[in-house]
Amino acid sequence: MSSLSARALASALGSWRGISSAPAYAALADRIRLLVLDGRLALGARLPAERELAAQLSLSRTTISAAYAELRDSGYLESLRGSGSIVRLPFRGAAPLEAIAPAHLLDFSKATLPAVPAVAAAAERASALLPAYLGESGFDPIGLRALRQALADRFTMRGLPTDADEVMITVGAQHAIGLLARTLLSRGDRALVESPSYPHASEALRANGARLVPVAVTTEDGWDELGLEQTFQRTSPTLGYLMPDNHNPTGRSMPVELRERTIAFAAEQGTTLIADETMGELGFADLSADARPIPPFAASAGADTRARLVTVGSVGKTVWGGLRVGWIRADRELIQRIARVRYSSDLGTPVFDQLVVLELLGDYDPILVDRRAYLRAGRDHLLAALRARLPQWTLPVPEGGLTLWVNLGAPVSSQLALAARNEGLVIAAGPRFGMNGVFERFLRVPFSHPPELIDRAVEALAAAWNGVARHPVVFAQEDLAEVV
C-alpha cells in the first residue's frame, strides 16, 4: 500500500480554493474526489494524517476531518484500524471502470475511434489462417515473424530501412512503452517527457523509477527548442519519450529541422529516444488516396548513427482501440534486452490478434484516408459547436490527432470536469496531461466521436461551464505560480 505525504497531495491539489462557493472542507473533498476518478489518486492510496494535511493546507483540523468525513459518506475514503484514510471508489462488486465512468454518462475521458468495418472481414480471413499455427505453441516474445515483417516493409516503404528482426509485437503501444521503461531505466534515471503529455506514458517511466523531466508543448509554438536544449544538457536523460506527430493533446506536429535537432541533443548526452507513432500517420493535410507517407521520426536521423532512436506503434488509434495489437522498432539488440526483460511479465501476443493486424495491413493505407477524413470532419464539428455554445473559449485548430486542447481562460478544469459529470458527461481535466496540478486552464476534448455525441457532449460542457462561471475565481498570491 503506498502512503501519499502531505506535501505531494498538496501540490496534486493545486489551486483548490478561491474557485468554488463550497465551505473548504466540501470544496476540498470535490477535489479530493475528482484526483480519485481521474486517475491522479491511485486506489489503495493512503492519505497523509489529518493533523499533516492540516498543517500543510494551513486549515483546521476540523476542516481536513469534514472532507474526509464526506469522502467516507460518499464512497471515497475507507478507514482501516491502523491504516489510515485509503482511496477507494463507490462501488460494492462491480469493475472500477464501471464506477469511473457509468453506461449512462457519456465518456468522453478517451480519445478512442469505433473499429473500421474491415476488422470484421480480417477476423474471418485470419481464421482461416489459424489453423496452421495451432500445432505451434501460440506464444513468443517477439511475434509472428510475417506480421514483423509486413510491419518492417511499412517501415522501410515510409523513408526508414527495417528488418524483421529490428521489430516486436507487443499488447499495444502501452505495453511497448512499459517494456522500455522496464528495461532501460533504472531507479532515479531522469527521463525527459512532454508537457502536456500522454498521462499512461508518463506513468509507466514513473512506476520504473524514472525523474521527470518536462519540456514545454503548446499549441501556439509547438516545442520549445531552448528548453529542449537545455533539458538534454543539463540533466543527461537516460530516456526521452515524444509524440513528434499529431502531440497528444495538443495535436502540433514537430518540424523536419527541430526533429534533426532534437535527435542531435539525445545523441550528445547518450539519450535514447522513444517515438509514440500511434498517431502518427493520422494528419489532415493531405486526405488523398496517394498521399506521400509520412516518415518516422527515427528516419530524421540520417547518417548519424550515434543516437539510439526507438518507434513505438499500434492499431489503437488508427484501427480500433479493441485490437489490442502494437510493436517496437529498435536495433536487434536493444529487441533481444526487451525479450529477455518480457518473459518476467507475458510470454507474447496473442496469435489470433496477430493475424488479424497482418489482414488488415493490406488495405491499411485506404483505411487511413478514411480515418482522416473521419477526423477532420470531427475536428470541423467540434469546433463550430464549441464555438456556438461557449465562444470564450480559445480553440485551437490541430492539423491532426484525435482531440482538442482547450484553453478555457481560467484555471478552473477540474472544478469543470465534476460539473460536466452531474450534466452526464465523463471528461478529463487538464492537470490529468501535466506534473504537480499544472494545466488548470486547459480541457482536452476529443473529436473522434460521432456527431450526435460531439453535440451531447457540447451541450454538457455549456451546462457544466455556466454554473462553474457564476462563481469568480480568487487566488491567493501563493497560487499564482501554480497558474499556467
Ligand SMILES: Cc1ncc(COP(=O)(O)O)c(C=O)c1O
Second form
Amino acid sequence: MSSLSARALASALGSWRGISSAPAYAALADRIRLLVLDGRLALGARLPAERELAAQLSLSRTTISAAYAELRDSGYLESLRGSGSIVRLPFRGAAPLEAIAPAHLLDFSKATLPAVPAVAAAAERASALLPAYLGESGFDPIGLRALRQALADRFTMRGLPTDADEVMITVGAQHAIGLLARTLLSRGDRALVESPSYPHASEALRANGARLVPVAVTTEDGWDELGLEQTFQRTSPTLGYLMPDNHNPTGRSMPVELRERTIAFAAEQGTTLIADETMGELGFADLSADARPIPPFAASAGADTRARLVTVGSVGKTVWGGLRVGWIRADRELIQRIARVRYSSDLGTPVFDQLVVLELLGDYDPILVDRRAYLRAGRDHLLAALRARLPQWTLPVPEGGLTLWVNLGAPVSSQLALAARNEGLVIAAGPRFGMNGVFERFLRVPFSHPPELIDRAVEALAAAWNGVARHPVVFAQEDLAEVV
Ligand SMILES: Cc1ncc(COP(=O)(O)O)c(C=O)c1O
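For comparison with the form predicted alone, provide the form predicted in complex with the named molecule.
Full assembly next; the chain just shown is listed first.
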C-alpha cells in the first residue's frame, strides 16, 4: 500500500481554494474526489494523517476531519484501524473502470476512434491464413516473422532501414512502453518526459522506479529547446520518452533540426530515447493520397550515431484499439533482452490478431488517408462548436493527432471536469497530463469521436463552464506558478 505524504497530496491538489464558494471542507473533499476519479490518486493509496495535512494546508484539523468524513460517507475513503485512510471507489462489486466512466456518461477522457471498416474483411482473410499456424505452439514473445517483416519493410520505406530481427510485436503500444521501462530502468533512474505528456507512459516509467524530469511542450512553441538541452545535461537521464509527431495532447510535431539536436544530446548522455509513434502517422496537414510518408524519428540520426533509439507504435489509433497489436523497433541486442524480460509477464501476442494486422498492412496507406481526413473533419467540427459556445477559450489549431489542448484562461480545469460530470460528460482535467498539479489552465478535448458526440460534449462543457464561471476566480500566488 503506498502512502501519500501531506506535501505530495498538497501538490496534487493544486489550487482548489478560492475558485469555489463551497465551504473549505466540501471544496477539499470535492477536489480529492476528482483526483481519484481522474486517476491522479491511486486506489488503495493511504492519505496523510489529518494533523499533517492540516499543517501542510494551513487549515484547522476540524476542516480536514470534515473533508475526510465526507469522503468516507460518499464511499471514496475507508478508514481502517491502524492503517489510516485508504482511497477507495464507492462502487463495490462493479468493475472499477466501468464505474469510473459508467455507460450512461459520455466518455471524452479517452481519445479513441471507431474501427476502420477494413477490419472485418481483414479478419476474414486472416482466418484463411490461420490454419498454416495451427501446427505451431503459438507461444512466441517476439511475434510472427511475416508481421515483423511487413513492419520492417514499412520502416524502411519511410526512411529507416530495418530488419525483421529489429522488430518485436507487443500487445499494443502501452505494453511496449511497459516492457521497455522494465528492461531499461532501475530504481531512482531519471527518465525525461514531455510536459504535458501521455499519462499512462509516465505511470509505466514511474512504476519501474523512474524519477521523471519534465521538458515543456506548448501548443504555441512546441518543444522548449533550451530546456531539452539543459535537462539532458543536468540530469543525464537513463531514458527519454517522446512523442515527436502529433504529440499527445498538444498535436505538435518536432522540427527536423530539433530532432537531430535531441538525438545528439541523448548520445552525449548515453540516454536511450523512445519515440512513441502511436499517433505518428496521423498528421493531416496534407491529405493527398500521395503525401510523403512521415520519416520515423530515428531516421534523423546519422548512421554513425552513438544514441540508442527505440520506436514504439501500434494500430490502436490508426485502425482500432480493439486490435491489441503494437511493436517495438530497436537494435537486436535490446530486442533479445526485452524478450527475456517479457517471459515473466506474458508469453506473446495473440496470433490471430497479428494476422489481421498483417492483412491490414497490405493496404495501409488508404486506411491512413481516410483516418487523417476523418480526424481533420473532427478537428474542424470541434473548433467550430467551441468557437460558437465557448468563445473565451484560446483554441490551438493542431495539424495532427486526436486532441485539442485548450487554454481555459483561468486555473479551473479540475473544477470544470467535476462540473462536466454532472452534465453527463467524463473528461480528464489538465493536471492529468502533467506532474505535481500543473496544467490547471488547460483541458484536453478529443476530436476523435463522431460529430454528434462532439456536439453533446461541447454542450456539456458549456453548461459546466457556466456553473464554474459563476464562482469568482481568486488568483492565489500558487496559481501563477502553475503556468508552464
Ligand atoms: C501516445 C500514446 N501512446 C500509446 C498509447 C497506447 O496505445 P495502445 O492502445 O496501442 O496500447 C496511447 C493511447 O492512447 C497513446 O495516446
